[in-house]
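To begin, one chain is listed below as structure tokens, in the form predicted alone.
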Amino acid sequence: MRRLPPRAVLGPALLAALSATCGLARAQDVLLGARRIVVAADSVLDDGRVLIRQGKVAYVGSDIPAEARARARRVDYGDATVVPGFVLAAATLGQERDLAERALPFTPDLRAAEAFDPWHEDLLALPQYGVTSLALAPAPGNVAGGLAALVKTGRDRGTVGADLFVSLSLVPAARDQERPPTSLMGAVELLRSACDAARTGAATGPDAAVLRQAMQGTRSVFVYADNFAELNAALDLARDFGLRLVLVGAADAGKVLPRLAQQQVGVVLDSLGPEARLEQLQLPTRLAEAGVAFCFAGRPAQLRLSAALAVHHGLDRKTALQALTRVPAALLDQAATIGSLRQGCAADFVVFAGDPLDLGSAWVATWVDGELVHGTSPAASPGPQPAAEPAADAGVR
């Protein structure tokens, strides 16, 4: 790789010129165009335009000022369809060993961000599947695994952001015959005792502080739970301690639908495949009919397939697309920044040759924060330049 000379070798004039050039490149607006732009699953622009400024959606459609439109660099994908970037609500990216503390069953204050590897091959592969954001979550090997972290994908490396939910686990992976708890009953008792101590003030320290945040509703709680007994234990825990609950896995969610709806619990389903049982293929439709918010996680390469299979088994297309974009963003408390192309959101989007839920539609490109990170881009046009310097835009609305 070629390298620039050390900073001390470059003359002041050259340094200034380079800085100015880089600054202009970063500052220039991008006018994105396509035959169909899905701003959100319930808002679609035909022959649409979106103005991107400094990595965020600044204006949408007819709201784009004429001056900003004229000055922007134009990127037009022609007959393609643009959708918001896909969001993974819970993923370990093959880092299970780094995202679990096997010696201790209860570590709610550990931060997944501290195990983040920005160059991990699984992370860098995500854009080709349309994934632009994810929650890097503690592995389910601990009853209380710690805090998930918001991660964005990129061309050469990913970036890590805010701490998100606290991750709990009631599945067999959290039980160990060499250390307690060894049973589901023991895992539930451990969590209840810890929550009681944190609520009454009998326990102090970082782990108790995290549990208090969860009980105060300022931090959501994602619980790995699959079978009927695990799901009911998680629902009881959420009811008794006022937790904002999201269930991860939830294979038997169809058996507790009334409770899920009553307690307004979200669900993160594993990815679907053709080999899945009919009950699992129909579960997304049943959740939607019951008014339960859900999304897909699991294997990134099967996200589109999961949504397409759900549609084939009765789910409407709008809800299926929401399960890849808006819903996971909302479950992560990040709907204001990711999961749609509304004003103020990050300019994260995926380009397909046709309907993204039609598996015959080829993936074309993935953009993150207004930059192409994987795939192809049409030749960009700088757009017509005005004869005189126009007045500054009024700003993002």
Second form
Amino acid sequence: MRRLPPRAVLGPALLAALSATCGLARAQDVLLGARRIVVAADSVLDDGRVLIRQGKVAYVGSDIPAEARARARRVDYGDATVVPGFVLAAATLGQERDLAERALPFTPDLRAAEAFDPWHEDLLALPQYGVTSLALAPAPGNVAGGLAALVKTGRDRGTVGADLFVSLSLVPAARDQERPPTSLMGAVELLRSACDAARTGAATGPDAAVLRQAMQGTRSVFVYADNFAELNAALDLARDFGLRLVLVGAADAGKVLPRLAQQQVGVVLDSLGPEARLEQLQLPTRLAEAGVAFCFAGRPAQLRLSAALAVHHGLDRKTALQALTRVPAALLDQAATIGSLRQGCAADFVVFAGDPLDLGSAWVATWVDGELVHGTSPAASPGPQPAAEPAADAGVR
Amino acid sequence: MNLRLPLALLGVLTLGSALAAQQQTTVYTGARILPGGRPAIDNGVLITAGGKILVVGGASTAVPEGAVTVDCAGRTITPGLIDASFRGGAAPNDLNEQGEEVTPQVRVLDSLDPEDRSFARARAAGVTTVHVMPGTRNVIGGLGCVVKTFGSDPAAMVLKDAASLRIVMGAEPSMGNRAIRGGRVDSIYYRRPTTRMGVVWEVRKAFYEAKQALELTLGAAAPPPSPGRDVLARVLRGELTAYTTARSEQDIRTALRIAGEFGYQTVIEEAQDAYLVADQLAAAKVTVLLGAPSAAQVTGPAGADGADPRYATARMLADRGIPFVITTGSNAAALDLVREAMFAVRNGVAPAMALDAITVAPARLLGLDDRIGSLAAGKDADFVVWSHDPLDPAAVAVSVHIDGKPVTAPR
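Switch over from the form predicted alone to the form predicted together with its partner chain, please.
Next comes the full complex, and the chain you just saw is listed first.
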């Protein structure tokens, strides 16, 4: 309610203005230039160019046709570094209350998409932390929480897309002493018997259908699990039912490293801070050495810090950047469209004054689907200029 | 066994150096060996390799070449101890699934944390194998498992994953449950049982339904599958042993009565008042788990059961020929397992029998005597080197070995 007046008054005017500029911006190609453009971890352009058309990366580097290059609006960030937009593989965006149906412990068919609030403050803050896509995930309060939704931050306050993984939880939050299950063994038994019933056809309905997709491998399964017993239980379930497993949290992942590698399980780590224990700070390096795919989630404001701290504790920079971009996109089965700036991917990128893993590098701007959503546009450069060049602060919410 | 011994020796002696490192032959000499189920061997020799026992013999036993020798002169070696009712291995809340009162299908194995401190304490006290059951807050708690006390992964520690079904009699399962007296029903604990009668009713109802389902499966209309009922059906068919916790006289009688009614095998666990119902126990041919023979009284939530423990119960069971196993049970004040056996000796049980009650007897009860519980060729190299005779109050475990590996820091 408190946000209603500005929305009611400014909303329509803002929308009209935005749609006008959007229309123009979308119509014209953008030639993005910078001292360093990280297209993907293994493809870095020095003094490179990327041509953006209709919100997507149309051409990269020398592939750009001369004609398109000449016609495009130039956006040159000079000495800056451009990296793919960060992807949060699991986030609740401060909406935990709306993302766990507490009356029942087992709700695998609920859709987080229904809880998406485009006006949520946490969502609006994401672009300045470099986040351009995220999986809005059911909160860990339910043993089977539901389906996560792909959300893109952006000028029109974020859009919600496809249903992604099914979210399960074995952490203490899911073991409520006032409703079943109250124990870890009860939670495991609940999941095991539900999977059994879905497999044999004894259970029908949308919840069983979701579990069947998980067992057939068409839908990945993210499980909140932190300590050794929880991680082991999740790994056992994945082994017994053929689930494509990704562990969320996984504070004790170091204790199950061989199993993670052997079962090809992905890990979504909580963000790191200076207060983290040495064991946590070294975990990314140990996961990388064991060949386990991992990414950072947790507090969006600490994503860069997490990657930088991991690098400080032995992780190589390439892997650290991938843990913010390509790996989370791949864990969400969305690597074809987000997580890199390869041809055909969405033009989601973040501009930093220098190396993004150097915390001294200032954040400059965040673009989503080829549009500046937050930050500053570089000074106008020579070349054909559109009639309505967005103002420098056009992306400020 | 005689055939296996030379073969095993030959195998070890002819293996390549890489494998030999893994299968290091170790010889423990000079100790008094109490092998379990056999007479003691003074100045004995114990040879292990590859996690198994190769030889247990006297001083003249041939020692293989290249073996590492550990001098244990003055020490006593026993099999690793087995606690047939061990409360631990996970956080207390994770040992009880309180969503319902009857949860036969939940497996305590799913809650086990190998790093739980209770395992380290058990190891330090010479306990190498434990039988963990779900807690005592439910009427039918679920499936117990047998695990070794050392390992990095529950799956690697498991000897038996569905070893028992825990049933609890008495006042404890009804605690915390409430009757609806108007007002808002805002908790799952507004439910039966709130009395001892209610507890018995829950057990009888569960087994009645399981039995009915069993009979129905013989007909045309099979009932829908139910994981809980399937477990109870295994108990009814004699494939799984029930462990009924019954402390007071009336609860022991009830436990025996219900088992008789449905015709299933049960072990009476924590039978503090066993001395009052010896005739019935003998007639029913059940094994009694004596939870903490050192207990002078039952405290904690189980105190409401009204049991009146006596120190002489173990001796009385021994005299009557009723098979018994000494455990620590759910008594928070229980001493180390070996001290509980010592306590039984102090109250009249023969030392050999007391030691058997924490080694061979629980191994046999759990159906694992082919692997653990005694020292003989081919069995798991789970053993304890004690500073004194283990039943001496001064005895401490100098080193504890599981599958041949020392699992405690040197003293």
